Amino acid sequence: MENTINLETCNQCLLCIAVCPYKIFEKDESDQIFLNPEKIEFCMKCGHCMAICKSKSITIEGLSYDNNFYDLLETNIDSDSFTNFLANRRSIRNFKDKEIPKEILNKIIDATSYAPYGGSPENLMITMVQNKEILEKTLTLMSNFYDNLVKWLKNPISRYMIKRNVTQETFNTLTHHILPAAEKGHYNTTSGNDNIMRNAPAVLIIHANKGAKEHTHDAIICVTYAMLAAQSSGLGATIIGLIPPAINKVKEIKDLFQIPEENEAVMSLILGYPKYKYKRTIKREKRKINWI
């Protein structure tokens, strides 16, 4: 199948020209719409052209109106309702000992398909872990990883090598956020505490091939959609930054989570039914804003 436009049904509204990010659609000398063959390679299958075409005259390779599109319903979420929804979301770290039905987890995964992306949606992979035995095994391995991290950061040579191989942001996070807590045994599980995955009944991991374009930013957007979808389903969720580094550095954890060797874990989300109900939200100071 190729990228095509059916000129017999096309009503020449020109909206495909207006919405295509790479301006693949153009008009020829006779005012007929055509797809510029020199630009077709830039098509990222965003579906804008097919979504806006009233006559369904456009076909993009890999997409079909029957399988990939459905008519939109009118939204009834006003600004105040949306803000209140966001205000009710809390980072949940205390969960009920209750299994999440698979259909709810599938709805959360389905919601991520609406997330915008910079590269290609196929770049990201999602692993949903519910197996308690695997979660317990990986928790012990993660705990050991962070115990070792303390030793590495305390050793001048390994600390120097770590600093050279990570970004300034990551190094500052390690030394000013992770290390102080790890030194005090916060991530150690020998006392029976789980301050990494928080005894969550489900963990969602987003990963991608290490060289896949835009996959880091796309994963951040994707996990945000999953987090909000969890909120709408009556679940609590928290993005956990401790899990991906342990996956990427400890092969046994990566194998237990069945993540391909060539992939790197980027984001993770713990999920479960909230054990407690919050009575109020916190009003934080506004970000530094510069109006120009």
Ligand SMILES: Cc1cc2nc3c(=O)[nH]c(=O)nc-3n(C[C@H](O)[C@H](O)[C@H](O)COP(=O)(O)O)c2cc1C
Contents of the next structure:
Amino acid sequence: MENTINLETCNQCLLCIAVCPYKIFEKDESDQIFLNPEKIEFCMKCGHCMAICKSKSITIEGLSYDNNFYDLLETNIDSDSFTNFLANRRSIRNFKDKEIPKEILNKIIDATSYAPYGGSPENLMITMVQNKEILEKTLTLMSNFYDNLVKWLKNPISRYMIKRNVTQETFNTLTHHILPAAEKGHYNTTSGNDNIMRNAPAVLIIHANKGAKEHTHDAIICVTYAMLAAQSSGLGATIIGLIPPAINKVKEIKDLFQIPEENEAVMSLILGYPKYKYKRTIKREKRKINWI
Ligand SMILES: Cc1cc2nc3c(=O)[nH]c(=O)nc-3n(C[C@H](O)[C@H](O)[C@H](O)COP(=O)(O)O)c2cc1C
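Could the form predicted together with the ligand be given as well, to go with the form predicted alone?
All chains and molecules follow, beginning with the one already shown.
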């Protein structure tokens, strides 16, 4: 199947021309719409053309009206309810010992399919871990990883090597944010504390092929959608930046999570039923805003 427009059913509303990000739809000399073959390769399968076409005359390879689209409801969330929903969100790190039904986890995963993407929607892979034994095993390995990280960052030679191999942003996060806590044993689990995965009943990991375009940004947006979807289902969630580096550096963890060798973990989310209910939210100081 290829990308086509059915001119017999097309009502020439020209909306496909207006909405296609790459202007793949054009009009020829006789005012007929056509897909410019020279631009077809730019199609990122965003589905805008199919979603706007009243007569369903457009077919984009890999997308079908029956499987990938559904009619939008007229009603939408109002602005106050939305702000209130955001204000109610907290990073939840204390969970009830209660399993999350699979249909709820599936709903959360489904919500991520509405996220915008800069690369390709197929780039990202999601691993959902609920297996307690695997979570326990990986937690011990993560704890060891952060103990080792302290040793590496305190040794001038390995510290220099790390600095050379990571971005300045990552190096600063490691030295100013993670190291001070790791040094004090915050991530060490021998005393029974879990300050990494917080005894969450489920952990979602977003990963992608190391070379896949834009996958880092896409994964962060995807995890944000999952976090908000979790909240809408009565769950609590926290984005956990500590898990991906341990997965990427310790093969045993990667294998236990069954993440393909060629992939890198980008972001993770812990999920569960919140143990406590907050009485108030925090309204942070406004960010520096420059109106121009
Ligand atoms: C990129 C990113 C990474 C984070 N990593 C962790 C983490 O490893 N462990 C953790 O407990 N919280 C983590 N958080 C959650 C933040 O610490 C949390 O958002 C912050 O404390 C503010 O609290 P709030 O989310 O309840 O407003 C992370 C958040 C983001 C956005």
